[in-house]
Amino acid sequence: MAKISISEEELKERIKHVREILVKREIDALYLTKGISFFYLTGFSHIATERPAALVIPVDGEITFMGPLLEVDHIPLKTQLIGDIRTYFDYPGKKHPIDYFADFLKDMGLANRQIGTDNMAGAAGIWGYRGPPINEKLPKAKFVLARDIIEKMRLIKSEEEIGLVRESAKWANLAHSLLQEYTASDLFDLEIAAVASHEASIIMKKTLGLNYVPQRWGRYPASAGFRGQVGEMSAIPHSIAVQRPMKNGDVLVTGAGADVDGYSCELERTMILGKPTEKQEKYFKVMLQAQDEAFGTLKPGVKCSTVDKATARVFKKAGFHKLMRHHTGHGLGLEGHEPPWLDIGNDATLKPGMIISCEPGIYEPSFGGFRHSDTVLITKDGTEMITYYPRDLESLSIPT
């Protein structure tokens, strides 16, 4: 049977993990406001508004969540690792939610103890938090920024992670087979990604049964699209959305992925609608080039500055250093762009366990944008390719 969410017991490690660190650095409680920190340390998942929310983590005692009413009946359905639920009725209310937050606090024991913290403002939400910041509530607490804590324990993903990856590779390679099917002139980018992802979610969903429960909010459980990089607009990395249909010629840069416990792989590729002419052969070839240069590159103990180089140093060859826009890849994992990140002003080293991205690009005013996107696991030996999707030029060539 798949492997389809987190265990308690990977979920317990983990807090148990943070308690070890709070004790070594003689930190009382960890104080997060980010809603995929909940979502790691807890199972909790939950649909982050304006409304102000926190989740925490005491040396001794029970996790707490401190958050808007509306959460209250939620949590126990998703996580019994929460055993204090502390609320207030709405934001901004007549009694400001950082008030309820100090109180809830006090109450706990920790007005007068050292609290580290994700965010010194001790609230955040989607519109910008608005309010006094938590240390003046609390001014006999020492509030210490913390975030590296959790930030440093998602860079290495567990086998119980990599496994659900893995899983998500399946069905972001079905949802793309689709896509790729349902290619042709004269139809929408948007119509095709809807067709595509709807039928890959449907057989997603049969396949994995009662228990696969989607983490993330407002999207297919598995996903295949163009973002808007259709013919000239394929020129634009984030390009969001195009006027027109396709038609025969354009190139296409896709994306595909899936949703299996909140993880996700990254597939991206460069299709072409009918034969490809010299010019988009050429600049599929050095992008191709480019991307197993990476691939050639990435392994434990590399700089990721270093792989962010060897495929600049492709590109700079060919003479198409000018039309690259980004760097070569990011980490991925519960978040779709997450560290590391593969770049030149970046001087870490890659580690066994970490998931990136490999997508080194270039990009054409009005021709068009040439882009694979592959996720890859450092391994001790090396790495191992977790997409699969077809790469080369015949297989992505599209007939009209």
The other form holds:
Protein chains: 2
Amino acid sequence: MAKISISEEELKERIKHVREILVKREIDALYLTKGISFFYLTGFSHIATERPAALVIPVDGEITFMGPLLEVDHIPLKTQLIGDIRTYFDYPGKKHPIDYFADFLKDMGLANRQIGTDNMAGAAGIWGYRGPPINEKLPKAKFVLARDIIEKMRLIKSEEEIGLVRESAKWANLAHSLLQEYTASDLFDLEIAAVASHEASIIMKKTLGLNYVPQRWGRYPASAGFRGQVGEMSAIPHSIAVQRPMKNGDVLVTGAGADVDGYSCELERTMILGKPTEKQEKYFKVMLQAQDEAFGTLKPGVKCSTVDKATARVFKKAGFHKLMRHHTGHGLGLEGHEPPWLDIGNDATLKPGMIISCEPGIYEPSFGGFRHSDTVLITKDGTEMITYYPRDLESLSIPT
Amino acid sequence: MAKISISEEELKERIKHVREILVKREIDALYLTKGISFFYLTGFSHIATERPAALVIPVDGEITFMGPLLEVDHIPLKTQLIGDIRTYFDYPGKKHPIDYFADFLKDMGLANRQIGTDNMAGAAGIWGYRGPPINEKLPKAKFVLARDIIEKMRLIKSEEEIGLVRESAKWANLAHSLLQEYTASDLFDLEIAAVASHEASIIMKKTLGLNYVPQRWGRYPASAGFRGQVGEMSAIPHSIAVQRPMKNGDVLVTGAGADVDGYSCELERTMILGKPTEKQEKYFKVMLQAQDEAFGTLKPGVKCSTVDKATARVFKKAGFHKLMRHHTGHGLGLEGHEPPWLDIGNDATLKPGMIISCEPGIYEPSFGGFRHSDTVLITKDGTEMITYYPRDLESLSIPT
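Return one more block: the form predicted in complex with another copy of the chain, after the form predicted alone shown previously.
Following is the full complex, with the preceding chain placed first.
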């Protein structure tokens, strides 16, 4: 059967590893507020809202979920690793959820212990949430920041995680192929994106079978689109939308991904609608050079800053230094952006198992943006390209 | 021309109101980190990432945006109300963005002034962001929490805001109509959702014209779907996905919305695929009674808790108290959930201009969930139903 999710064995290994770190640090329990961490450790994904939720991993004993009652029937359907579910009815409630959480922690014998946490407030604090910090309610407990435990674990991907990102790249590739196929003048970017994402998602679901479910709330299983990066708006790296339909001569910047047990690759391409102009060709070529330069620089032991400097040198040499708007890339996996940052300010070294986006770009206002993004795995000896969509101008020029 | 966005006049009024409050509180500037607040005050929507951004509203003088360089060309395309744009290249950078922000604030003459903020950390802290609190960098400034200023303003919707939510309801209604029309056995929920959302979005865009653009990143202009609430999974209020296709006899819980300048209504329905069983009919009827009871209770001057108690009484009387999983509803507008909470613990009173979801529900594990959600405006004398999709069982039963 296709490997489309993290095994329970691996989740158990992750939990074991957390506990080993807790013991070393003399922390009695880890109190996590970030939903993605619940998922990373137990496989339970949920919709994080203003209703506070926490996952508590004691050094030994059951893992406890504390949160709103509406998750009570959900958890056992998704994980067997949460042995203890404690709930309040809803937020804000007659008694504040944080007061419940303090009581739960007391009941677990943690009232005067050392508790590691990813958030001193005791709650993720989403939407309109308001509440006192948890340590006010447990004055004898000692809360210490321990965000780095999960963050460090997530930095180096396991074989299973790498496999899921590879699987994701297949479906991102399909979505992107359909996107390119359907791109044409006079269509709005969002309709091309909708059809490509819809078709790729259904094919993905039917191919992977009943065991496949997306984990990312509000996203398609597979998706590809432009996010407004059309024509002059392609010069805005984080354009959200464009008003007009596509027309001949537009520079287009795309993005595609696919959710495989919450993991996704990142695949982005610069396409030209119609025959590229000389100027478009020139900018495209320099962008491609910068990305090639990064690919050539990426390997274990190299500083992240070195990669960022290398792409900046290419742009500088071409006289395009002023058209840069962001660094070379970022880590990815369960979240869109994660450490490590391929940034001039990050001297951390690349290590085998890191998965990063490689996406140097240039942007000229009123003209266009030029950026490919590929997902790259750092291996023992070098790199593995996880995304594999064509990168050359000919393949990415769309006849009109 | 159709009113599909907040006027610049209203944005200016909002800014003026903020400044009046600052003067009253003897605060020299408001330093905001929440992207939705930037949008609320200036019309500039952006994709919030690990890269910190802040909007600074001094009591007088230009409004300043501080953030990553990649937004520099974006801002003037979306708003004329930000007069001063100050950027750093990228995160983390050789010099940390918070150090830049501290320098910018010094340069603005705020180094030893009283600064209100929505977040004492000085940054929203999204994804893998790390940084010191801003007050460490400006030890002579006095930072005070002032989250409540924007929150209170957003609590009461203006005529323009109400108009946009009403407009949103039209397109949610279309998306939901298509969703119901396409619902059939043997289809996966996500394919029905994809087609309905895609078609409704394109019709919406073509109807509202070139001036229409969605503001919510990663969402369709109009959308409708099931989010996994199919059959036995409909008993999970926040189910994210379902494995299997639909089949005759399934209880289905839907959700629809549409982005009109960032504002959306909330429309949810319980549908039955096939002829409802007696048990389904009974649960549906009680759910409907609870929602009717809430509609009858909602009016200005009534406590939010009173509404929540009223729906709980209906469920209790029917013997369904144990099937409740959440409170009656929440405010909405720019965000999915906002205050006021229609919750037993919230004794704040309803006021004209509040827009809330009304969605009491019951959930029986392995059987199904029953919840409609309608968007309701509190008016001077009572309420106005903003969503208007049919609520009765006959209309919501889908022949097979």
